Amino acid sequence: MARMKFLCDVERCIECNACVTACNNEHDVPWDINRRHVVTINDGKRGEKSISVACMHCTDAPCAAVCPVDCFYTTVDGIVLHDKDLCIGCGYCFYACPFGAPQYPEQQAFNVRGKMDKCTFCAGGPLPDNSPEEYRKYGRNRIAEGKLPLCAEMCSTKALLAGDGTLVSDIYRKRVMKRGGSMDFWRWEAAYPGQGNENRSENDKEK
């Protein structure tokens, strides 16, 4: 049985935000909400890495564990979705998720924030596949069309991988083997000539 997963190769991510834009456009995501976002660690410093983050569709999803109305469910493909007709907007899932995936679609007073919104792995929701009602509430159902999430398809460097967890892990494993285990794959000195030694000295001082 397929277990659909995301994996972001931090050695390839260039923080272009194409995945974020693709997701917003494909699903007509509410204003001020990004179902996917790019996080940069050590911005502007040696060892800078960026990673594209969204709902990771956990095998044992903490959002589902804390939901008081059981609106979260897992499909046969291992995709974690939620039913907006059952959701009461309590926000428990927001606090339980380590990736900040569930979000309020509206920034208003607590009792009028509405239903939670999250990444669907482009699999829609509990309504009939590709129906107008499903698109209005959850966005386009690309999985029902036999396609992968658009965020991964639009990734310019193929850093964001999506699909069957076994296949995704095989692709990443081959990449690591081809790199020879180097975690400085893109070479800081090549990207920022003349700054390599200076940054090394600063790092040594911090140690």
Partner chain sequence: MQSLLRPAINKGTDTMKIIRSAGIGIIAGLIASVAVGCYRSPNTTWYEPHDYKGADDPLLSKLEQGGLHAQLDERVRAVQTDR
Given for the second form:
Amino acid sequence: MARMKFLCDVERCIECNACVTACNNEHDVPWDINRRHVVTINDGKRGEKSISVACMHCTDAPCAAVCPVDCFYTTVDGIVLHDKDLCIGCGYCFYACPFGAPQYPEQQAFNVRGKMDKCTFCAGGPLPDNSPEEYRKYGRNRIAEGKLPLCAEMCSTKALLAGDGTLVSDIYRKRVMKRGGSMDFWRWEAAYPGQGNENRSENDKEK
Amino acid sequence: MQSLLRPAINKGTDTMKIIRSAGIGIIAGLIASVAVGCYRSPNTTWYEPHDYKGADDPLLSKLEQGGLHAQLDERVRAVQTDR
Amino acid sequence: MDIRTAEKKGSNETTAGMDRRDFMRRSGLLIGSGALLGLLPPIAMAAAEDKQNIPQPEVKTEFRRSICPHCSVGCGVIAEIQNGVWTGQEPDFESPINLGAHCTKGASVRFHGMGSRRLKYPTKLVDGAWTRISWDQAIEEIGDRLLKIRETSGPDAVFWCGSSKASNEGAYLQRKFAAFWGSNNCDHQARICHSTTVAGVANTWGYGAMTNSYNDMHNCKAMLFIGSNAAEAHPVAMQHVLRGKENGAKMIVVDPRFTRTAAHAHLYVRLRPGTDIAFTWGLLWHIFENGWEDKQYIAQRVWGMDRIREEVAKWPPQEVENVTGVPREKVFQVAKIMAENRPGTIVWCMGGTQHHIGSSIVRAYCVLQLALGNIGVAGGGANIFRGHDNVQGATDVGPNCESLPGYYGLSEGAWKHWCRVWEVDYEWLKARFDNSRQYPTVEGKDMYPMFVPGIPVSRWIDGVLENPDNLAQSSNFRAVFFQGHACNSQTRGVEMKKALEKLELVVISDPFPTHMAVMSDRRNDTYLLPTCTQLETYGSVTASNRSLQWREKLIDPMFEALPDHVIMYKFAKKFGFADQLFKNIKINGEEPLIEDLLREINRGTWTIGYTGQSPERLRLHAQYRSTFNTTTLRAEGGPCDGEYYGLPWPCWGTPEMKHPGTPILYDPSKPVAKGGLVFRANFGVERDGENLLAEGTWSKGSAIEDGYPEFTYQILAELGWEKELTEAEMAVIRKVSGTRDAPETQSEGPGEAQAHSSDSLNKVDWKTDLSGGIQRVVIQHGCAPFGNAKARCVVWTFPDGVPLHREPLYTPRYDLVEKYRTYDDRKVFWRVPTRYWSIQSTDHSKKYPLAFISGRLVEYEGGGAETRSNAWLAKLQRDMFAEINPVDAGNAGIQDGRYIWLEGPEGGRIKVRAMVTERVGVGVVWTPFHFGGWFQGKDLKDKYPPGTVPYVRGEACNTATTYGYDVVTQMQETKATLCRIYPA
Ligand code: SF4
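To test you: the structure above is the form predicted on its own. What is the structure of the form predicted in complex with the partner chain?
Zooming out: every chain and molecule, the one shown earlier first.
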């Protein structure tokens, strides 16, 4: 059975945040929530890499395992969704999630935690597909329309891929093979022996 | 006001730590998986969640019918490649 | 994969420093995002809770397509509209430019449909309070005031600032409007963006635009980015860049900052700000030393390389290292990579242009590419990434103070050409200008203002503040009219505040109030006119690669906003020249017909081939955009078969001629009729006894197999080609020449034309022939209308014929000033005195030891009024900050995340958060330039009209920037000044 997956190609991600904004646009998520984040390691340094992260739609979802009211469900192709009407906003799933995917709106008076909100793989929630009620609670349901998550579809460099895991990894594998044939992996070394990797994105070494 | 702010600060920081470490994990993982050429690993610890207690999602039956899948796969091929 | 193990591995590294977003988010939390929300006015609270513009399943959805209004990449935008409400945004997968992709700005444009924070009504400042007025009242009051000023001080007393965000039609109208008002005092963002590029590059080989395209970068073998941070400034361009890289191209980034673009490069080189010429000559030193230059190419297509050699000889590795700070091995490495991987491209942006020697820097880049034989080939070129979405188009046909549309200049001939196009009497138009006296010019002869460039946007504050005795025009500026231009993008903020306070009248026509509405302490005589964005109107827009794209109107103008061209119509009517201004333009109600405006551009802009892109052809390209190849941009099949996407200019001749557009400039491998080209013959045919025309090279299929000058009727006649002109064409040519009116009888054959030849007929050329006949015939013979010449490495008309390194006016290396000093002051440059040595002669580097530069954030655009008012973008960057190297931070006692003062040597200072990072080298401070709404430590949120406060405000970096202007174009020197920093 197909499994829906996100994959972010770090060689292509330029940390432009289009994915975050596409998500905000598609679901009109509130000011204090971002369902997706771009995370950068070694920011401003040699080896800087970025990756876009949201809910990973785990096979064995820890959020679902710990939820005291059992508000999570998984579609046949592995999209993890939840029912906001059931959610009590306890935040336990936030503890359990390795990626910090569950978010809580803060706009209620006195900072009371609202219902949990997270990436839906653009598949809405347990309400009639693309009804105004579903839009209000979960945002748009692109999957029901045969479309993929907007973050991936709008990615500036096609770094973020979404869809059936096998197809996505096919695309990714082809890229890796192509890069393998370029100097990233061997030609650079052959052309400039001994000066390969230490010159890559090196900054300020001499200072 | 101060006391109200505090939880926000803590939450933000923790979130970022978790996300960042996860990011590194994923990058390392991707590189490792490509290098080794393996994409599946059987050693997942399976926690049995309880039964879902919420409302029915009409999307589920739509997905089970399969036609939507073909459409989604077609979409991946059409729009996620460099053309 | 075992997730838990992976997580553990990562957790070892959580001590790594904060990244920029982490920082921003955290600093947002320091104020307290919860608390911040508490501060938000009720509208925002509502926006945060309720969703707006919810799609309705039972309502029919219409798809409309526009082009992203932010940067020059030109990404297609698809809007889902229900009952006029913008309910969704879809990727434009069919666009060959973005293939569905957007950056964060493009992904956010639907927020425009929410309308929050927009300026909603015409508003005027009455004793410090913003007061709503009607459009009629606004036009009457402003119009009367302007007419009064014109009467008492002449037409030059008003500055008309136009916009690179306007459509081609809007920008063109802004230029035409200023002309009919009677002044050259109009300008737009290109002045402070790529004016040095346009002047420097055009003077090297003909046109001052990007030679290839984003898509063509798939073909590169090497890519040298210098002063360009494409990952933030042109994110979707990176799709093509990274495809090029995956195809095997070597990517080099040269920049004072380790940018996000640099993070993807194979080689990063840190350069001291302002030393680009020294660096480029350093590269050429190795190229010449090793004989890596393309000798045949230079012999056939390049003039003056020998004089470059003489200059380059003065730049041996040790000197380059001393001046630029780049280790000599790295300079060698870059030269070697560029030499061994051809074709290679060079990409530059404002890091190269915003210097007082900018017009020399860009020529040095060009010379490098010429030496390598990289110009005029796929995968090569000078890929100059322009900034705003239509800065290319506004440069081509819009409000430029030194030229009429199409780079015709301001000579009498240029005015007469456009008067013929506009069908107005030249003498009538001339009478609109100040003809009371002549004024001194930079060339040393006195001239009437009609023929002298106006005061550019970089200098408008001097137009207000300068002693009138020193101005080369009748009066100081007494009023300014800014349509679509942020003032916080210009330097010397403290003086700008003074200038604003001195003005009698300030009019801001913009979708948002902008920093200009709040930065001064004005209490009266300030008007805000709600002007709609390009998403609320339609028209054409020119992307950086010279492709014109057609925008559809997505939604009706929000609130009481009106489009640029309607506002100009209203004022033209008030001023009494509407009939003349819109002589050939249909008016619907009060709206001039966009299509007619484009057709008029088509009829007049022969110099750069804006003649073939009719509204009909552009609409067809939009409709069949999926048929264009994503690398070549050439349509494969379909109704546009063989044409290039967006008919990249020059698209020669009339629309009926069906020229396919020119995807790569100066590429002789294709016939001119199929998009090929050679270097333009624009500088005469010989110099110092040397031939300036091409030798032994021509474009494919050329009837003349050698160099040739530009085509006039006379040359046509000498070749015997004039017989191929049709009767109708001949009639127009005769009319243009003024020899006689259109023939009375139709029987007059072209053969008889010779009988009528006279001097003036002979002088009609490919630029002034309104029939397009000369271009048509010439191209039929495989020739380029503008001739076939060599590119020139020495521009003898510029102060530095050979580009010379000169230290910035405010330099941290004062020891180098003796050897590389700046120019002498100029008493008059265009219309204002311009200082060089009198500034550089003082050493500021002791008190202000750090180099200060600015740049882009991906979330924001330009002055940021629009993007900081977009909640989906604003939530991602909440604070103005300065990047400071840990060493400099340590020396100044500055801690990460805290407020600091950053002070420039002219006294302006800004309060910003410190971001301590190795992204900048030791001795360099960087800030983004999009912030506004603060002034010297004070948040001005109370000064905005109610409901228009941007979500995010911050100090404008240009409050602290300094004097310094390019010696050819008056570009401001923002990429090399000084500052000092201390804790706040
Ligand atoms: S800002 Fe530029 S790169 Fe980003 S979506 Fe708009 S046109 Fe594309």
